[in-house]
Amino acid sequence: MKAILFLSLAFLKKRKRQTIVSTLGFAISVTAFIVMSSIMFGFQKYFIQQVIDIEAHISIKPKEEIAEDRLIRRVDNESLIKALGSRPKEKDKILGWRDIMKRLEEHPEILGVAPHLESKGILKYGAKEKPVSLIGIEPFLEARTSVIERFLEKKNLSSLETHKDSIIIGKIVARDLGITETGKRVVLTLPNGQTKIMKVVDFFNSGITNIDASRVYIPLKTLQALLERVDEVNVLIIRIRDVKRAEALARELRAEIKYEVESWQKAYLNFLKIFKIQNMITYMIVFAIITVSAFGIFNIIMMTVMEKRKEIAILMAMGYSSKDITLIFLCIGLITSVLGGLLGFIFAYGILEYLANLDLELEGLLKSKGFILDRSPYYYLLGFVLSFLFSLIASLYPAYRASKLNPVEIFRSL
Amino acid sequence: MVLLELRDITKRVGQELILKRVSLRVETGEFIAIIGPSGSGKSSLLYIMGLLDRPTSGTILYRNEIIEWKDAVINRLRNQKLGFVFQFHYLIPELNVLENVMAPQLKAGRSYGEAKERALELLTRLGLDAKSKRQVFEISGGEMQRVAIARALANNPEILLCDEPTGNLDTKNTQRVMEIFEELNQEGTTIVMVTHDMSLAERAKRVIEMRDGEIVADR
C-alpha cells in the first residue's frame, strides 16, 4: 500500500493547480452540505421541539361535523341544484370528561392529561383590537402536560389559578396591542357578546409566529362562566412518555373513545409534509453540487490516464498489478476528496460561527434571534461519507480505464 | 542452469503471426544479444520472456518450472526476477531520479529508507548519486537512460531484458552503457539484449538472430 500512496501522492503533488480545484471543489461542496443541514434541520428541528413543548402530544376533542353530511339538497325545475346548510348536530363539547381522563392517566405511557376549552375572542387594549384564540386552562393540570411555563416570560402561571381575572397574552398580541408590561387591564370580548376586564399577568413568547401572535390562556373557569358553558370542556390534551409514539397510542385511543384523537404528527402534517419537500430540494442543491465536483475528479483522473499512459505500462513492467493501477487512481480521487472534506469542515464551522453570532431579528414561521442551527457532528461525517462515496464513483472508472492498458500496445505506440 | 526456457511459443496479432513456434533457452550468467530486421518478431519474442505480452501458445518456464499465466505469479515475476530497460527511458516525471529508483522497491514490499538506502547505492555506482535530487528532466539523455537501468537493476532481478537500450544514445553514452551491461554480466546478472546494432550485439557471448518471427541462427 505504502507504493500506491508513494505513487498517487507524487501524481497529485505535480499536478497542484488541478488539485487545488478539484480539492477546492469538494471543499465547496462539503461546506454547503453542512451548512444548509445544519441552518434547514436546525429550523427544523427546533420548531418541532418547541411544537411538543408547546402542544398537546395527543389531543381529544369532538368530532369535526363534515361540511358535506350538513347540505341539503333540493332538485328544482330538474337542472338547479342548491346546497343549503343545517344545523350542527352535535354540540362542541366532551360528554363525561373527568371520567375520560381519570381512563387516560391510568395508561402507562400517559404522564398527563389536561382539560382545556377552546373559543375565539378579541382583545381590546386603548383604541387596538386583535383577534384572538382563547384556551381556558386549569394551571396545575397544564403544567403535567406541556411545558408552557418555560414560556412565560415571568413564570407566573399560577396567578390564573389565584386570580380568576387573569390573563396571559401571546409575546406578539402583545406587541399588536401595544402592551409592553404586565399588569394592564384588556377588555375581552367573547363571541356570545359577553365582555370582561381581564389583568396580564404574563407573556407568552414560544418563539411560533402564530402561537405568539394569537394565543391567550385564562383560567378555564373563567372562560366556562364567560362562555355559559359551566363545566363543559372540548378538548383533552395528553403528555406521554416517547413523543415518536404519539400516533401509534393516538391509533389505539381511537379504539376505546367516541371523539376524535389527534397526534401531534397529525395536527402538524402539513409542516412536516413541508419540511420534506424542502429537505428534498436543499438536499437535490447539495448533490448537483457534489455531483459537480465529482465530475471534476472524474475529469482529471480521466485526463491523468490519458496522458500517463507510458508510466503505467513501465509500472506494470515493474510488477504493478492491474489492481494496484486501479488503486493509485482511486487514492488520487480519495486523497482529493479527503482533502476536500477537512477543508469543506473548516469552511462549515467558520460559517456556522459566523451564523451562530449573527445579530438578526428574523420573524417567519419562527421568531428569532440569529439562524437557529443544529451544530451536530453527524453533519459533517455525513458530508465527508459523501463526498468520499461520490469520488469513489467518479474515480471508478477512470481508474478501471488505467487498469486495463496493455503495457506491450503502449511501448509498441511510443 | 536454465534460467529461463521457451518452448514453441506462437504470437498471433489479428490474422498475423508474428513469432512461429519458437524455442530458446537461457541460461545463467548468459549476455545474449537478439538481432534482425524490423519485424522479425524479436521485440515480440523480448516481451514474452519478460512476461508482458501472454503467447498465444507454448510454454514458458523459470528455472524448470512451468509459468502459471496468473496475476499474481506474473507481477511477482516482473517485480523481483526481471528488470526491463527499454530505447525509451520511461520515467516517470512525477518521481524525482531517487524516487523512481526506489519505485519498483516499494512494490516489493521493501521500508522508504531501505529502498532509499538502496537506490543511493545503485545510482552512486552508475555515477549519478550527485543527481539522486534531480527532476528526470533536469538530467541529460544519457543519465535518464542510466537512471532506468538503475530502476531495472533495483530489486536485483536475474535477467536484464533491454529492448534497443542505445537505440537514443550518442556513442558516448552508448559506450557507457555497454559497459555498465558487461561489468553486471560478469558479476552474474543475466542479460538478453535486442538490438539493431552489430556491433553491439558482437559484445555479447550469445547472438541469435530472427527473421519473419523464427530464429534462423543461434551461435
Given for the second form:
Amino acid sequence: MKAILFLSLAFLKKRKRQTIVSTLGFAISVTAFIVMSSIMFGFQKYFIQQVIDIEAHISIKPKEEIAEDRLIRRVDNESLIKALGSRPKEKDKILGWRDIMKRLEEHPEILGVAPHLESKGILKYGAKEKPVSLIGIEPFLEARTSVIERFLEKKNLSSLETHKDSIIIGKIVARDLGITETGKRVVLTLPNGQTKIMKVVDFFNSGITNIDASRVYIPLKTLQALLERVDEVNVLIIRIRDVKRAEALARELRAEIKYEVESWQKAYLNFLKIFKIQNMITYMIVFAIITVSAFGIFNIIMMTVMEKRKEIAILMAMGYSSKDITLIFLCIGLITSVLGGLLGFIFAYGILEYLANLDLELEGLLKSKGFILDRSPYYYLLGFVLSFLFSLIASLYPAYRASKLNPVEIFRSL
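For comparison with the form predicted together with its partner chain, would you give the structure of this protein in the form predicted alone?
Next comes a single chain, given without company.
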C-alpha cells in the first residue's frame, strides 16, 4: 500500500499546477457548502425556535360559519339560480372556555393553557399613530404557557396584573412611535370607539419583525372592559412537552373540541415550505460547484493516464496488477479531495468567524445584530463526505482505463 501511495503522490507532483487548481476547486466547494449551510440553517432554526417560544404550540380559535342559505338563491320563476357573496359569520368567542382549559390541563402532554382576547387597535403618542394587534392576557397563566418574559427588556410582566392601565408594546412599535423609555403615556383607541390612556411598562423584543412591529400586550380584564366583552376570550393557547408532536396532538383535540384547533406547524406552513424550497435551491448550487470540482479531478487523472502510458506499462511489467493500477489512480483523486476538504475547513472556519464578529443591524423577516449562524460540526463532516464521494466517482473511469491498458501494445508503439 505504501508503494501505491508513493506512486500516486509522484504522479501528482508531475502535474503540480493542475493539482493545485483542482485542490483549490474542492476547497472552494467545501467552503461554500459549510458557509451556506451555516447561514441558511442558522436563520431557519432561529426563526422556528423564536416562533415556538413566542407563539402557541397549539391554539384554539372560533370557527368561521358560512350562511349557506345566502350562497344560492332563486331569482325568478324560470328557475334561474344566482350565486350571492356571503361573508363568514364568525362567533368571535369561545363558550365555556374555563371548562375547556380545565380539561386540557389534565392532559399529560400539555404543560399549560392560557386565555387570550385578541383585537385590533390604534396607539397614539404625541402626533404619531400606529395600528397594532392587541392581546389581552392573564400574566400568571401567560408565564406558564409561553416564554414571553424572556423577550421583555425590563421583565415587568407582573405589572400587567397590578396595574390595569399598563401595556407592553413591541420594540418596533415603540421605535415607530418615538418611545425610547418606559413610563410614557399613550392613547389606545379600540374598534368600538373606546379610548383609554395607557402606561408603557415594558418593551417586547422577539427579533421577528412583523411581531415586534404590531404586537401589544394588555391586561385581559382591561381589554374585556374596553371592548364591552365581559369574561369573553377568543383564543386559547396551549404549551406542550414535545413541540414536534403539536400537529399530531392538534388532530386529537379536533375530535374532542368543537372549535378550530391549529398547531404551530400549520400556522407557519408557508414559511416551512419556503424553507424547503430554499434548501433545495442552495444544495443544487452547492452540488453544481462540487460537480465542477470533480470534473477537475477527472481531467487531471485522465490526462495523467494518457501521458504516463509508458510508466503504467513498466509498472505492469514489474508485476503490478490491474487492481494495483486502479488503486494508484483512485488514490490520486482521493488525495486531492482530502487536501481540498481540509483546506475548505480552514477557509470555512475563517469566513464564519469573520461573519460571527460582524456588527450589523439586519432587519427583514428577522431583526438581529449580525448573521445568525449554525456552527454545527455536522456541516463540516457532510461537506467532507460529499467531496470524498464526488472525487471517488470522478476517479473511477480514468482509473479503470489505466488498469485496462495493454503493456505489450504500448511497448510496440514506442
